[in-house]
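Just one chain follows, in the form predicted alone, and it is written as structure tokens.
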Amino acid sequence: MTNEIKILSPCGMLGYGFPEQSFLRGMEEQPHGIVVDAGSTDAGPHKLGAGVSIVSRRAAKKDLTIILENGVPKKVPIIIGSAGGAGARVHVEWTLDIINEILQEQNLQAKIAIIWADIPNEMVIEANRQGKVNPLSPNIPALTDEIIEQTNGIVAQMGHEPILEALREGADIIVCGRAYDPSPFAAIGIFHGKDPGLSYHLGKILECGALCAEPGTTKDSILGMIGDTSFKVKSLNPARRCTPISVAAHTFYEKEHPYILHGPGFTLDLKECEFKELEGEIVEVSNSKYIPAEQHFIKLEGARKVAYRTFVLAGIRDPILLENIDDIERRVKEQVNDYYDEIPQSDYDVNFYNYGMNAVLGNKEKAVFSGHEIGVMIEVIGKDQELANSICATARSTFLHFAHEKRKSTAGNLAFPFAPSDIEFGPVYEFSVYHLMEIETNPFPIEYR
């Protein structure tokens, strides 16, 4: 058993970026495997519902030539997390033609595992049927047939399993559906016969690539290193370093428990975990427990349409209208309503942005406004786009030339940046599905190519 493990961990999303000087100071200490997640839901159901990837194809192929060139030859596994974004078949298969195409271009031979995340809908509806599935939080409704039926395509968040079996099956890439962001990670751990509670630690750590570093950023290479009773994290950029500070902060991040982290088949306990600085800017983390769950339950994400979307993008620089922005943007909502009255409300909705005013936090937002200028954002929900379309062009032709009190000005209240002013967005998505699943069978299938 080798005594100490090395993870590179090139970036915090694959397609991000990173100076690759740093992943070559990485390469330096012959790292045991690469690992970098690719997904994430915090852009939302969209990515999800519509098979399309975060990053551009252009910005992922730029990282994955920089991490296969230099792994496939050494023999460095590299595993891939949440492959295109959202980890569905369509994601995956976008992440496989690049991979390919890299390989093919770079003459190198390579092989790869894909381990699927796709869960069909008649799963769940059994799993549900049979009350294995639970709302994630108190906020989310329990699920119904038809709502699992109208949703495009779900995916469950793997653990560290079907990873580790394509690891033992020799995989030189391994590109994961949606997984459970730290498991790639730990994966490599685990495999190496390290303790799962500091493997998931770590993995916790190095998703996000230098975040935990000050100062942090997700477009820069760190490296983990586990040992027997610890494990190390270090910057590999010289204008970064790790701190305990800032490694421990990382630790609360994106938690809603400050020392619990429940993952698929386990929950991490970091309560008696001790943060401290060695010798060259390196931080050791010990006492991190790994408890295995009895029952082992799986987040399922699934995203289905609902809506479709319109909006304009405006400024306003007039100081009697921002006196009255509230109400005029109210009024301008009943006209619109008003002139539409054969539509049911129901089918649509419209919604104001004030972004310099109160766009963030709404009605929350305690400071009192006191700037010269606004930017207006006019969102139209609708059931279909041309209902979108057609709501947004009166909401913005309304407020353009609606007449409120005192008005000095008639050329028009708005200011647009650019035309056409309204822009078309396409469909709406929702999380229909984000809840977990009871399983005794691993769900995740491995293919070989």
Second form
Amino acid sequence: MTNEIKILSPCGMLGYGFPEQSFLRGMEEQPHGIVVDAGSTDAGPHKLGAGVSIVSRRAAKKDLTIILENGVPKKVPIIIGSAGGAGARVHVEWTLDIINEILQEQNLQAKIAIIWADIPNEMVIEANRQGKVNPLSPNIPALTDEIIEQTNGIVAQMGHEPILEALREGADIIVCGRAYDPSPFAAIGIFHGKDPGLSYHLGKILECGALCAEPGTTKDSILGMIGDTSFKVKSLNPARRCTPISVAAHTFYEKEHPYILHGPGFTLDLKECEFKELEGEIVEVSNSKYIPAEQHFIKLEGARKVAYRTFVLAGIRDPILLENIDDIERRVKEQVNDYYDEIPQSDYDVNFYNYGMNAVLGNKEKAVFSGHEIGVMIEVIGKDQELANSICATARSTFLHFAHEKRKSTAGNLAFPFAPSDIEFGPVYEFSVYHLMEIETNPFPIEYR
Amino acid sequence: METLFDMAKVLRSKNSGPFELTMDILFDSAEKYQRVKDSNKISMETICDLYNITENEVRHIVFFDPAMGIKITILRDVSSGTVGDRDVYGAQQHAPLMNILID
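Alternate state requested, the form predicted together with the partner chain (shown: the form predicted alone):
The next block holds the full complex; its first chain is the one shown before.
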């Protein structure tokens, strides 16, 4: 009987790529599961709102091919978390299509479990009316029926429970819709009877691939080993190593608090954790605590379309223009408003981003400008695409020829890198739902194919 | 006097979910970490000033000794990736912290 459970994490995001050699070193360790995270809200609301993925189909297939051709013949369970980037039905179907293509090409057979994470809008409306839906932070507006109805594809982050059930049913490949990032990893440890605190903490570390090593990257493989009172992490690439500091520091990564983590149905307390260096550049971690929640909440995510955008990029090199840039931009906007006085100003907006000056930090920039050129992005937001395009064209030509009193460059103010200069962006989304919903029954149905 | 940027091994920012921004300051020596911690420069006042925010927009300022790290989490003005956002991943919002001077 084996006491240590091994989990192979190929990379931090399916489709980011990883060295095949690292992955194969992981396979030599005879892992009990290959788990890869495929989703994130990091890339913004557009993925969920428009139903598209973060990585290209080509890249996702390249990574999945290595995983499937090695894992399936050896009967190592393969789990994909938050399939397709945002984990809604369309993203899961996209992933399944790639998996089926690979299985066919490689002539492999596999039992596939699909765990859906879509939450019907009506269910959210009903729960919201009963006061069971709450925003995750004070800057998130409360939900209304209207906002929920305008939201495409609400998903919820699943915990380990449905994944555990699919493992018990003997699935070879488990494709999860939206999941709490560490859950698919934790499911392997918990399935083998390991402590949920250690399983989840290990999952939190493995979900980013080799980012917990030095030098850190999401584009390389890492191995987790979980025992009865501790877990271990080991780099699978000799060019990187795990140290107690690198692993402890990773606990910080993209979480609001360094040692309190809230997951679906529990809190993870890592305050008393110990990080120890073992021989062979292995780091051992103990004392991760799993505290079950009294009420079970799931985190909902949803996006809705809020506007359309058109933008144009240009360079400015003239020192007189640079010196008066804020004033010029304000007056360009005024001229556009005046020209289109028949259109309500609430239907559109013109924004200027001065790259080289303060575009990244906006009003938080404290550095004084000292450069000799900037890049200007004129962004126009409109209630429909045609309006955004029209306003952008007028703003661009107004800026190009704007007759500032002090200027010497009377032939033109903007250096466009491209022709045509204006770029139709399409719809802009926002995270309209980012709330906790109280549940009593499991909302994540499993389907076997 | 040294800047926080010179003293830190890692000084970074990132979204923690689409509505929050989290900054991590990590050190490679206990001495440096302790010096920064004892300086009391990483305070509510400093953060509010550098980020033009009020105290109730600061979620956490936590010193975590086992990892020799400091975490600061604040509310975003605009949620990630929608109209008005300037940094979808929140990956370059650590810059205001760089020039904090430590004795």
